[in-house]
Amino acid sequence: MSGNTFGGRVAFVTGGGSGIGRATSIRIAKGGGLVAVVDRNLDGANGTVDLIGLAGGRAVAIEADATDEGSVNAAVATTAATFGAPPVILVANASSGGGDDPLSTSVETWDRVMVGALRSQFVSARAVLPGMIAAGHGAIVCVSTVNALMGIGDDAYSAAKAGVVNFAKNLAVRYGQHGIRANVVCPGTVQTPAWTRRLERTPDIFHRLSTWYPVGRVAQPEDIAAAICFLASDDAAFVSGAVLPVDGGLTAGMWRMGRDLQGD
């Protein structure tokens, strides 16, 4: 990522203070972006801000709730004060997980997981979308998760990230006229913070998840990272309204259910 790829253009990531949300600021920052690091966890965000002043980077720690209209609101407004204008780049990251057997998974559940995964990129999309059609141009990058394009459990917040795979789609149809690009990632196993307490449960959870990917592992944050902040980089600048899978050839095919067959 050279120093001018985001040539001052001024950023706003939700979940931006640990895993893929950390690592897409820093690269962002590294580009020359100015960048707006928002999370519900200040000290999350204010670490990312440290690592990005190490690196001599420009960004602003702000506490908010992606869910919550007037506090996302409020962080896009100090993000337009502290930059000089608002944000024309949105990495929406933010998000929740849960609900796994429909029978098992209470109606509360199921809208707590909705509201966390799906309704943090529509107020998220919905607070940035003015200053964009202003300037003319923008790019928002959704993420969502190969769970959205499989069925492979965790059903609440499956659904919830297929919706934010056609929100984003409607995102670049809609605004594309005002310059405004709209795209999705949809990581596959990533390590992150997210998996702390499972790896207290199962320690080896990414060396048996690993056997699923053909590349042979799970991705670390800045794989997603990069392919993030290619698609909000000009590098994009005809793309739009794309589903790009960063899974290591997970959804590519039955990968185990190939060597099974040839009795590997």
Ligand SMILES: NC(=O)c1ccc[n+]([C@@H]2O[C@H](COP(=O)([O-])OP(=O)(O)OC[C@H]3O[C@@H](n4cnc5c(N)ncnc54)[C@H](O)[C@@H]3O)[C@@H](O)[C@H]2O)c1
Second form
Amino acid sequence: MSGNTFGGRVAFVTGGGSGIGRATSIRIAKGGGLVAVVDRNLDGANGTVDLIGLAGGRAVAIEADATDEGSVNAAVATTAATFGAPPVILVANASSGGGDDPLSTSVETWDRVMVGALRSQFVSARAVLPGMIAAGHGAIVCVSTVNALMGIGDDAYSAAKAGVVNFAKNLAVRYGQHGIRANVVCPGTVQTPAWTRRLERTPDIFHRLSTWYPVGRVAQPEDIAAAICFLASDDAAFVSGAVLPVDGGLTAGMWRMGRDLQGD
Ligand SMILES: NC(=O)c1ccc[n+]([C@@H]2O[C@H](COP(=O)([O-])OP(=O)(O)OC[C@H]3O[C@@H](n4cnc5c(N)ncnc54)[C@H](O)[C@@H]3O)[C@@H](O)[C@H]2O)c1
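Could you switch over to the form predicted together with the named molecule, since the one displayed so far is the form predicted alone?
Next comes the full complex, this chain leading.
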């Protein structure tokens, strides 16, 4: 990535105030992009903007709820007013989780997770698409998860994130004619503040999870940001509708079964 990868392009990063969204915002700004760091937590968004400023980049913090159409539309308008052009890069990253065993998941929890993880993507895409169509180009990167690809629990969250995969594919086929690409990243376990509560319950959780990853570790936010920025950049000019696991090989296969097949 060069300092000019995103040369003056305007990017809209939802959930940019923490974790993967923060690392992605910083990387886009270092690549010359102008970044709207959009988060319902304004302190977090301001923290990201401060880090970008220290790195010599340009960004604006905008408080918005990615599930709320009016809020996101206003954020897109603020972005365009700040940078003089609407976003041509969307990183649809904001999400909430929850909803494990269906027998202990209420309908209300299920619906709340669908709104947080799936509606947020729809609302964000809807808000930026008109500007991208007018510009004649755009890159959308939707952040899903390996949970979308297999059954490892968090059933409501996983189902919503599987919906994100299909939504991005439809964006890709529907808007490709306008020069718009849409792709998905499916991260494995990433050390971010999203894990704070589970970490309190299980202090060695990252160590335990590391043993599942062929590369022998869990991810850092920068690992995911690098993949997102590749898909958002012109290096991926012919990549659209792709679903990229960024998971250290987790979903590549079942090694333990492979050993059993060999009778080891
Ligand atoms: N951390 C992981 O292990 C992991 C693994 C796979 C996928 N993901 C996905 O990566 C994305 C980012 O996760 P993270 O780990 O960086 O989380 P995080 O908790 O560190 O950051 C998420 C940010 O999104 C913001 N946010 C949440 N809902 C929002 C909304 N409705 N409107 C605006 N802002 C909102 C939060 O305020 C927070 O700043 C999510 O889509 C998550 O599902 C994370």
